[in-house]
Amino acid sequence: MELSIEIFILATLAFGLMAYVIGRLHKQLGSIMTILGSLTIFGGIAYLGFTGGLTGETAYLTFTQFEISEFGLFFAIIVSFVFAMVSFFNPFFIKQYKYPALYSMLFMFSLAGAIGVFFSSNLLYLFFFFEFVVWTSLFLIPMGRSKKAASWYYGFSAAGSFMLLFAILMIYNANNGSFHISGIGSVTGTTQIIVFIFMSGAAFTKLGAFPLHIWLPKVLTNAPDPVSAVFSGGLEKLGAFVALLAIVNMGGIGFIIPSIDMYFGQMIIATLGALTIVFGTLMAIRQDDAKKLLAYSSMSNGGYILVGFSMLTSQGVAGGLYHIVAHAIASTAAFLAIAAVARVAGTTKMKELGGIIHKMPVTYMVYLIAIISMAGIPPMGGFISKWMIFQAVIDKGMIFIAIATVFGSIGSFLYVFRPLAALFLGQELPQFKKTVKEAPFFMLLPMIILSLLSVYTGVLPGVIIDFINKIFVDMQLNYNIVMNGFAIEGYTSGIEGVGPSLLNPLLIACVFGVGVFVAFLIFIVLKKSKKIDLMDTYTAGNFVYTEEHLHYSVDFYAPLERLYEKYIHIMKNFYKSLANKVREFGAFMKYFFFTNKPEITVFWIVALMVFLLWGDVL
C-alpha cells in the first residue's frame, strides 16, 4: 500500500487554506471546512494505523524526510481525533473571535504542523514543524480572553524550542553530519546527558510539567473555548512525543542507583513528574474557574505520563502511552462541556453557577464520566493506565513516588468533584433559569462520542494494549503487555505458586454496572424528594432573599487549602523576578550599546570586529 505523509501534511494545509478564504465570504462555512478537514485527516491517520500501521505492511514514502512509525501513528491518531471533535464547535464560537477565518486557518495549519512533528524522520523538519505549532497555535490564544497568555505562551515556548534545537545540532556533531532521529539513541558520553537535558526541558515545556508549567494555566483558562481542548487534549501532547524520544529511546542516563535499580536520570524525571502531579492537584482543588481547575488537572496528568516513561519498564512506558489516550479523551470531553456552559451562560466561574444539570443533563453526564476517567475510577480509560503507572512504581519500590501517584488519584476526585457540584448540581441560579438549555446535537455528537470512548478505553483495552506492543517492537524495546482473555497481567506476586496479577476491566465494569442498576432501582421505588428554591427557605423567621449568598462553591476547600497557601506563589515569584532581572539587563545593553551617541556605537563595533579577529590580528 503506497502512501505519502507529505500528501496529509499539503492537504491539511490546503483546507486551512480553504477555510480561510471561504471564511473571508462566510465566516461558519469557513468553520465547517475544518470539520471537514480534520475527520478527512483523521480518517486517513486512522485508516493507515489500524490497516497498514498495524498489520505490518509497509508504507512507501516519497520524501525520505518522513517517515512512518508506529508511535509516531498512535499519537498522530490521538491528535488529528482531538482536532476533529473540538472542530464540531467551531462553528458556534467563530462568531466571538475578531478574526474569524484567521482562526479557521491556523486551527487547520496547527495539525497539520502536528503531523509534521509525529512523523519527521529527520530532527531539522521535526524542529520546523514544532516550531510552525507553536506559531500557529499562537495567533489562536488571543482570540479568546486575554491577549497577556499569548506573551507566556511564547516566552516559554522560545525557551523550549531552543533547548531542542540546541539539542539536535549536539546530535548532529555527534553523528558525524547526520540529522536522522536514530542518532538520538547513539549519542554518548557528556553529550548523551546535555542532549538529555535539553530535549527533556522541551518535553516539560510543552507538556507544562514543572517547573515549566506556568503558561499552561494561563493559556488554558484565557484561550477561546475550543482551542483550551485541542491544547489540552492534544498539543499538549507534543510534550509526551519528544519525552518519549528522550528518555525511553536514549535508554538510562547517569549513574545506577542501586536500591531501586534505576539511573539518576529516569529518576529525576519521575521525581519532577510527581512533583508535577502533587502540584497540579493542589492548585487545580483551589481554583473557581472551571476551565483553570482543568488547567491545572492537564498539568497533573502531564505528570503521569513522565512518571510511567521514566520507569522504564513495560508497565510504566505502557501506562504512559495508554494515559495519553485516556487522558487526551476525558480532557477534551471536560473541557468540551465547559465549553458548553459557557456559551449558554457567557462564565466558568463556578461561583456564578449553579443547577444547571436540570437544564443541560447529557452534557452533565459527559462531565461526570470524563472526570472519572481523570480520577483514576473505573470503569474508564484513566484507571486502567493509572494501574498500569502505579504497578511499574512499586515494582521499583519508589514509595514517594507511588505516594504522589496515589495522593494525585485522591486529590482529582477532589477538585474534578468541585465542578460537579457547584456549577451542574446545586440550586438553579435565578438569572440561569430561562436563558440555560442543553448544547445543539452537533454539540453534543462530539462529546457523547468522547464519552463513550472513555467507556470504551476502560472496559476493553486489548486494541490499544496491541498498538501499544507494536510500539515497542518499533522502538526495539525489549518490552511486552501481556493480554489474558480479556484481563492485562500485571507483574509476578513473588509468593512461591502465584501467577502474576491481572486486571480484568471487564469484570470491573461489570460489578459497576450491576450496582448503578441496583441504585437505578432504588432511586425508582422510593419517594421522590420535593424540588425547592432557596426563597423557599428563611432564617430567624425571614425569608432568604439573596440565594446566591449561600451558594456552596464559593471556598468549597478553604480548610485544606489555608494548609499550603503561602507556598503556592513560590514559582511564580521566581519567575516574576527573573523577568524583571531581564528587563534590567536589558536596560543596561540599552544605555551602553544602544545611544544617541555615535562615538560609542563606533567604539563597541570596533572593539566587537577586534574579539571576532584576534586570531587574525596576533
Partner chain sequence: MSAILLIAVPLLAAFISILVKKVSPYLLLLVSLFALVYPFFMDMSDVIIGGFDSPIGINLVVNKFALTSLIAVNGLFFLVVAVNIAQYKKLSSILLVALAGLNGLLLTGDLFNLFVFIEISGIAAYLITTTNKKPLQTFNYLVAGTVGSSLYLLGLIILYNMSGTLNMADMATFVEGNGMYTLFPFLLMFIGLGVEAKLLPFNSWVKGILGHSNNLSGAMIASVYATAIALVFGKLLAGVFQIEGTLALIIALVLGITILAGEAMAYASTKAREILLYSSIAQAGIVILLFTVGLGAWATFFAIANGVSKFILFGVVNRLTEEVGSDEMDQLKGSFVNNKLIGVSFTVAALSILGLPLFFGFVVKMNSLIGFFEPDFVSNLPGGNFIFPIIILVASVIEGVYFVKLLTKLWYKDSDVKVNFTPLFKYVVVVLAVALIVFGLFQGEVEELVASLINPGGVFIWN
Given for the second form:
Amino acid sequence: MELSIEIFILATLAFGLMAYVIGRLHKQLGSIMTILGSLTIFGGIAYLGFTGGLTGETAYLTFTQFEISEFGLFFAIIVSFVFAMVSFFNPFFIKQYKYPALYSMLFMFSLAGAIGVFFSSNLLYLFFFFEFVVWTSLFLIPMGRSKKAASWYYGFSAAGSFMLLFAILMIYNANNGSFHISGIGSVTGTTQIIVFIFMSGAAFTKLGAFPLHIWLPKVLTNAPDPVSAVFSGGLEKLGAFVALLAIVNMGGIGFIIPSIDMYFGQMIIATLGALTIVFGTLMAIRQDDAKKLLAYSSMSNGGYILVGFSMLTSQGVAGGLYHIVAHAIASTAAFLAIAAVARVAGTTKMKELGGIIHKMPVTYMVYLIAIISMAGIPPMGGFISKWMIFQAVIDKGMIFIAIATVFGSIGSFLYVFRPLAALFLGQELPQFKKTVKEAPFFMLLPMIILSLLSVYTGVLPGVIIDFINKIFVDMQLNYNIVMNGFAIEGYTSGIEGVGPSLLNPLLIACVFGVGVFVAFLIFIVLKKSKKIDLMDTYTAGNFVYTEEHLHYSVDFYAPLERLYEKYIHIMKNFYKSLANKVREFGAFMKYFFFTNKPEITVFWIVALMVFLLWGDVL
Amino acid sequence: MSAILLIAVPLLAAFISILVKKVSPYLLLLVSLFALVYPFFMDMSDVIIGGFDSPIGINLVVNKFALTSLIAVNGLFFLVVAVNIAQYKKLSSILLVALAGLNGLLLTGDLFNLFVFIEISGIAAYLITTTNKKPLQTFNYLVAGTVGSSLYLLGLIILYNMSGTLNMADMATFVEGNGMYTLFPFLLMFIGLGVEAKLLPFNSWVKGILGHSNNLSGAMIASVYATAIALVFGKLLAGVFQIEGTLALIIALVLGITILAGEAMAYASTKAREILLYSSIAQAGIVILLFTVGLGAWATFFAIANGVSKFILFGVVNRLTEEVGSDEMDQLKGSFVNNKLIGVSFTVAALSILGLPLFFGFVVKMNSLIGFFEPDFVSNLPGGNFIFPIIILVASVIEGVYFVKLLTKLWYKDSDVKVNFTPLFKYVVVVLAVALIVFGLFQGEVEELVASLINPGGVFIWN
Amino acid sequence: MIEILMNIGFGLGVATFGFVLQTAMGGINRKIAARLQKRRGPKWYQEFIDIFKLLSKRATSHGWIFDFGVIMALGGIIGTAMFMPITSSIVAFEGYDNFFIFVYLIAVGMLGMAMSASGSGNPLASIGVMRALTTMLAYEVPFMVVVMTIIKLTGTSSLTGIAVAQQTGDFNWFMIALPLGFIVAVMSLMGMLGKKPFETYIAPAEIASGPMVEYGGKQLGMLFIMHEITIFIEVSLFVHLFLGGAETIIMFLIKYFIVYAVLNLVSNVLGRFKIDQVVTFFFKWPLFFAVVQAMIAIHLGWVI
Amino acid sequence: MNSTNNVDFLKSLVEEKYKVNKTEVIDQYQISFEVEQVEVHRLLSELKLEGWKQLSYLSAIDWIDENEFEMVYIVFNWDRPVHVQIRTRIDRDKPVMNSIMPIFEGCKYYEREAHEMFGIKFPGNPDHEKQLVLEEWDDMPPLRKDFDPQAYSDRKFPVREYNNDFVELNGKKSKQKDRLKRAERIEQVGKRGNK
Amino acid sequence: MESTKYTQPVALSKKQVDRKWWEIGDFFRRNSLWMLMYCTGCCAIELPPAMTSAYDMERLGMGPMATPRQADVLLVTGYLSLKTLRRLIYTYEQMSEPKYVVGFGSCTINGGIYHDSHAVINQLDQYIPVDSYVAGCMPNTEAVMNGFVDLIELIKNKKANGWKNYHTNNAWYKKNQIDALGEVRIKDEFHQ
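Having seen the form predicted alone, the form predicted in complex with the partner chain:
Following is the full complex, with the preceding chain placed first.
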C-alpha cells in the first residue's frame, strides 16, 4: 500500500499537537501520546520503507518536494527507532519538567523535523527542516539542570546550519537556480571547495566533532536524561547525514596525495576526525559525571564516523554507516541505563554512587552490553564497524589516523569501564540500599530491546550490509561489500595469491559461546563456593566497617589524568574568549556612539562628507 | 475616492479634536480605522494636486508598493492606538497629525513634499516621545531629527538646482544621465534619511528614546515609524538614488557596520529594552541594505515582518518593565511562567526575527538571501555578491544567541512578581503571532504578493 | 554442521594444547630462573600442581557478578585460543584467524576479569584493574602500529597468511625485515604478558596482587588457567607475526620456548615501573620507533 | 658559639628567674632542671621564645616510694644544640598536671599516652582521656610500678602445662627438677629485690 | 602380602569416592603450599634464607602469596601481642579452606622470653589451631625447613586438620579469644 512520506511528517506534527493538548489536561497521558506517536511513525516508515511503499509526492506541504532515497530511509529508520525507544522513558521523567505538555509536543516536533531532513530532495527545504529541528530541540534542553547550555547549543547549531545554508545558496548560484539535492554532485571548481568546507563545517557542528564540539558535553550533561539519549542517539545522526552528503556524495576534493592516494579535502576531514577521537577519548577518561562521560564518548564515536566516510573506499564508508547503526543503539542504551539510575539515585556523579548492581541487575546487564558494543568488542555490533574502519585505514596506509583510531578504541575500554566499576560495581553504599530499586518494566523494555538489537547487529550483520549495499547503488557509488555465507570480506590487497581477510561474526559468537560453556562446566563441576558479604574483604588486617572507605570511585584514572591535566581547557577558553570579544566590541560601540551628546552625529556627518569629497572636489 | 483623503481626513480630524477635547480619542480610533480600511477600495490612479501636471505640480503616487506599505503602516498604527488609547487619551490629536504625516510620507511622489511630510511626522514623533518623561533624550532626538531633515533639504536644493524638477520620476530620468555630479547631494540626502532610519553613525538618539520607552512610544517608534521610514527610504534608494563609486563604498561601510555592530551591542547589553532596540537597529540596517542592493520587493516584506515582531516584543517588554520596575534581564526572569499566552506570542515574534522555520521571518529572510544568489544578480554595492549574505548570517547567529539567552531567562526561571496584561493587548498580540505563523506556513501566497511588486524584468516597481 | 562441530572440537584441542604447553613452559622457566640463582627450583610440573590445588580448595564468592565475570573471562580466552593457528597448516578455522579477533577477544577476557574484580568490592582490585587498563592503553598502541605495517606489507590480516608470507620467501622473517618494529613488539609483548617492568597491575607489594585480591580456590584456579592461555595466545601471536610461524609443531615449540625463556630471563632482572612511568615510557620511544618503522616500510618501501 | 657557653647561658637564664630545686649537666648537650609544678608553663614558654621550639618528649617517672610522679619535658633548640629537661614532682594519688597545649601543640598525643600509661590527668587537652595504644585494656595503667605484668599474664593468658613424663630418658637423669628449683629461686630474688 | 588374584571391583560409596578425591587433592595441596606474606614477629627473618639458594623453599612448592584468600599456610613467626593476635585471627578466618598454621619460635609455644609480659600471649594453640611448631628462639633455617617438611608429612598422613578443629570446637576457641582479647573485632576512634 502506498503512503506519502508527507503524511508521516504531518502525522508526527499532529501527534505533537495532540500530546500538547492532552498533556495540558494530564501530564502522564501527554507523554504516553509521545510513545504511541513515535512507535506508529517508526513502524510505518520501517514497514513501508522495506516494502517500497513510501512515495514522495506532496499534497499539503506543496512548497517542499520529497524523494525516497535509500540513505534517507536508512537514517530515518535509525532516528525514529531511537525516538521510539527513548519515548518509553518520557512518562517516568515527565514530573521533573517545568512545562510537561510543551516537552511532549517539542519531542514529537523534533522527530518530524528529522524525518523531513532525511527525505527532502529540495535543498532549501532540507535547511527548513534542519532549522526546525534546531529550535524545537532547543527548548527541550533548559528543562534539565542548567539554562546556559541552551545558548551554547543554539550558538553552535545556528552557526552550523547557517554554514549549511550558505553552501546551499552557493550550489543554487552555481546550478543557476535549482535546489535539487543532486545539485551537490554537479558543483565544480572553487565553488565546490567552498561548498565542501561549509557543508563539512555544518556536519562538524551537528556531530560535535573536534573544532566545534564544545556544546556537546555541556548540552548532553545538562539536558534532561531522555533528551540527552535522543540527542546522542538520534539528532547527532543529522550531522552524519550532512557529512555523508558533503564528504561522500561530492566525491574527492582537491588534489590527490600520491603516497596514500587520498584527496586533500578528505585527508583534512580524516585528520580532524582522528583529532576528535583522541580528544573525545582523553576528555571522557577524566570525567566524573557519567552523562558527561557518555557525551564525550558519543563525540569520539562521531570522529569514527568521519574517519570512516573520508576514506572513500567501500570498506571505509560501509564502516562509517555501520558505525552509525551500532553507535546509535549502543549510546542510546547506555544513556537510558544511566537515566534509569539517575531517576532512582538522583545523581549521576560517580563520586556519590556505588554498588547499584545489587538492586538494578537488569539495568547493569543492559549497560554492560551497551558498553561492549561501544568499545567495539566482538560479540556486539561496534566490533564489526570498527573492524571495517581499521581495514580501510590500513588499506590507505595512513599511520597517524591509524594511531588515533587504535588509541580511540583502546581508550574506549577505559572510559566505558569507569562507570561500570565506579557506579554499578564496588561496595553497595548504605544510602542507596533503601532508595534504589529496579526500574519498572516499561523502562526495562526499550533497554532490553536495544541490547538484543546490538547483539543481533553484532552476530548477523547480513541485513545491514545488504541495506548498505543498496545505499551504495542508490547513491551511484561504485562501492560494494561482499558477503560470502555469514562472513564479511574485508580488505583485498590485490597481492596475488592472498585472499581477502574474512570476518565471520556468527562463528566468533559461537566460539565465544562454546568457550563460556566450557568455563561454566569447569565452574559447576567443582565445589560450591561459600557466599560471603561484600564488606568481608582483605583489608591487610584492618577492621573497616564503613562502605565509603572500601569503594574506589573518585579520580578513577588519576595517574593517567595527571599526564594531560594542563591542556584540557584550550578549546573551551578559545570559544569563551571569542564570545567575550564580541561583547567587548558591542560595549565599545555602545560607549562610543551612544552618548547623550548629539555632536557625535554631527562629527560623523562631517567626516563622511570629507571622506566623499576627498578625491574629486578638494 | 482619491488617495488624498488619507491625508486630508486625519488632518481635519486633528483640527476637530483640538476643539472638542472629550470626543478626540474616539475620533482618533475612527480615523485610524478608516485609514486602515480605505486603501483597500480607493482607485489606483495617481492624484494630481492643484491642477498642475507632474513635472511641476505635486502628485501622489499610488501603486502596489504604496498600497502594501500603507496597509502595513496604518494597520500597525491602528493596533498601537487601539491598545494604548485608554492610557494616553490626551495625545490623540498629535497621533492624528502623525497618521497624516505617515500617510503623506508613503504616498507623495514629490521630493520637497516628502521633506514636508518628514517634518510633520517627525514633530509628531518628538511629541510622542515626550511621554517617556526623559526631556534630555527627547531634546537629543529633536536635534538629531532636525539636523537630518535639514541635510535632506540641502541635498534636495542642490539637486533641484541642477535638475530643475522635484518630481521623483523626472529626477530618476535626470540622474541616469549625469551620475557624476549627484554624488554629494545624494550623500546629504542619504545621511538625512539615515538619521531617521537609525543607521549607525547617526542613531545616537535611539538608545535614549527606545531605552526608556513606554507602551505607546516604544511600539510607535520601533514598529510604525521604523517601518514607514524604512519603506520610504527604500523607495528613494531603489528608484531615485544613483549609487556608485565612493558613495557606494560609504553606504556599504555604513550598512555593514550597522548590522554587525547592532548585533554585537545587543549581545553586550543586559537590559531587555536595550537588546530589542539594538536588534531593531540591526534589522533596519538589513532592510536598507536589501533596498540599496535592489531586492526591494522582499525588503518591503522584511520591514513589515520586522515591524510586526517589534510591535509584539516592545509591547510585552514595556508592559513587563512597567510592572516589575526595571527592565534588567535578571529582574524580568520567569515572567512568562504565569502568563503563557503572552510568552508564546513573544517567542513566536522572537523566532520570526531570527528567521527560524514555520514563521514569516524565515520566508522573508530566505528569499532575500536567495535574491543575493540569483545567477543574474549584480549588486551595485562593492564587495561582490557574497560578502553581505555572510554578514547577515553571522549577524543572525549572534542575534540567535542573545535572543535564546533572553527566552531561557524569561521562560525557565521562577519569578515572584505576577504581571497581568489587558485582555485587549493579549488578543492583539495573539492575533499578530498567529498572523506570523500563517504567513510563515503559506509561502505560496506570500510569493504571489511579492511577485506583484516586481515587473516581469525582476526590477522593483517603485513608482 | 558436522564440519563446524569438528572444527570446534579441533579448536578446543588447540586451546587445551595451549594451556598444557604454557603451563609446562612456565614450570620449566621457573626452574631455569632458579638454576640461575643456584638453587634447585620447583618441579617442572609445579604450575599444574598449583592450578589443581587451587581447583580443589573451597572458595568464597562475593555474589553472582563475581562468578559470572570469571566464567566470561575464561570463556572469552578459550574462545580466542580456539582461533589460534599452531602451524601454518594446523588451524581450527581456516581463513578466519584474523589478527583483530585476537586483540579484541582478549579484551573480552580482560573485561570479564575486570568486571568481577571490581564486583568483589575490594578497592585494591579496582585499582589493579585501573592499572591493567592503563597499561593496556600504553602497550597496545605501538604494537598495533607495527602490526598494521605488517598487514599493509603482506596484504592480509590473517595470521596464517602472514606466516606463509614470511615462510615462502617474499619477506624474510619480520624480525629481520622490520628491525625497529621487532624491538617495539618485544617491549609491547612484555607489557602484554605483564612481565616484571610492566607488572604494575599485579604488584604484590603495592596492591596485593591487584585484581586477584579477592579470589581463592576455584575462581583463582580458573583465572590462573585464563592467565596461562592468554600468555599462550600472546606469545604464539608474536611467533606467527615476527618469527615466521612454523611449518611443523617442533619448530613452533622451539620458537615458542626461545621467545618465552628470553622474555622471562629479561623480566627476572628488572624492577617494576610506576604506572604513569609505564604510560610515558610507551608513548615516548616505542611509539616513535613504530611510526618511523611504519614510515620507512610503507611509504619508502625499505624492507630488509 | 661552642656548646659550653650554651650550657652556661642556660644555667644563667633559668637559675636567676626560677627557683630551681636541682640542676644537672649530664654532658655538653644535655642539661636538666627540676622546678616547681607551678612554674613549668612559664619556663617552657620562655625557653620556647629563646629558641627551644621543639618539644622532643613528655613523660613521667613513677617514684612509688615517695608517692610522687616526676613529669619530664625535653625541649630542643636546633640553633643551639642543647636538650633541656624540665622536671617537676607531682602528687601520685591524684596526679593532675595542666596541659601545655597552648605552648607546644605537639604534646597532645604525649599527654594522652602519659594518661594511658600512668593515669595522669591533663585538663586543657581535649581528648587526653581517650585510649591511644592499648586496646580493650581493663586494668590499672600498666607503667605504674605497682602493676605486676606477671600476675596479669598468668591471669589472662593460660600457660602451657608440660607433663614431666620424660624424667628418665635412655639412662640419663633428667635435669628438669633442678631447672624448676633454679627458676623458683630467681623468682624469689626478683620479688624481694624491689620491696 | 595381599593376594594378587583378580577380584571383582567393588563399587565405592559416595563417602569413599569423596575420600579418594580428597586424597588426590591432598597430593596437590601438599606439593604446592602457598604461605601468606604476614610476618608477625622477629622469627620472620628466618624466611628469606629459607627461600634463597641454600635451602630453597620453592622446591617444596612453597611460595609467598599476598592475600589470605590465596594462601594455604599461615606462618605465625614470633611473639604475638594482643593487637597482632586480633589481626591474625581476622586474617586466619579470611583464608580459604583447607588451611594450615605453622608456629615459629618458642614464643608461640609457651610465650618464650615474653612469658611474663602483659601484652604477649603465652600459648598460640588456645586461640587458633596450630598444625606444626618450629622450636627455638629464632629457629635455625634447617629447623624451619624441617617444620615445613613436618607439615607436608602431616598433610600426607591426613593429620593436619587444624582447620577442622577450628570448626568443630569453635566455641572453645572463641571463648579463649574473648577471655584474652576482650573482643576480636574492635570498633574505636581509629576503626570506623
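By rigid core we mean the largest C-alpha set that fits within 1.5 Å across both forms. Keep in mind that what you see is a predicted model, and the values were worked out from it rather than measured. Numbering follows the first chain given and starts at 1.
Comparing the forms between these two forms, the C-alpha position of L10 differs by less than 2 angstroms, with the core used for superposition. For L25, the Cα coordinates differ by under 2 angstroms between these two forms after the core has been superposed.
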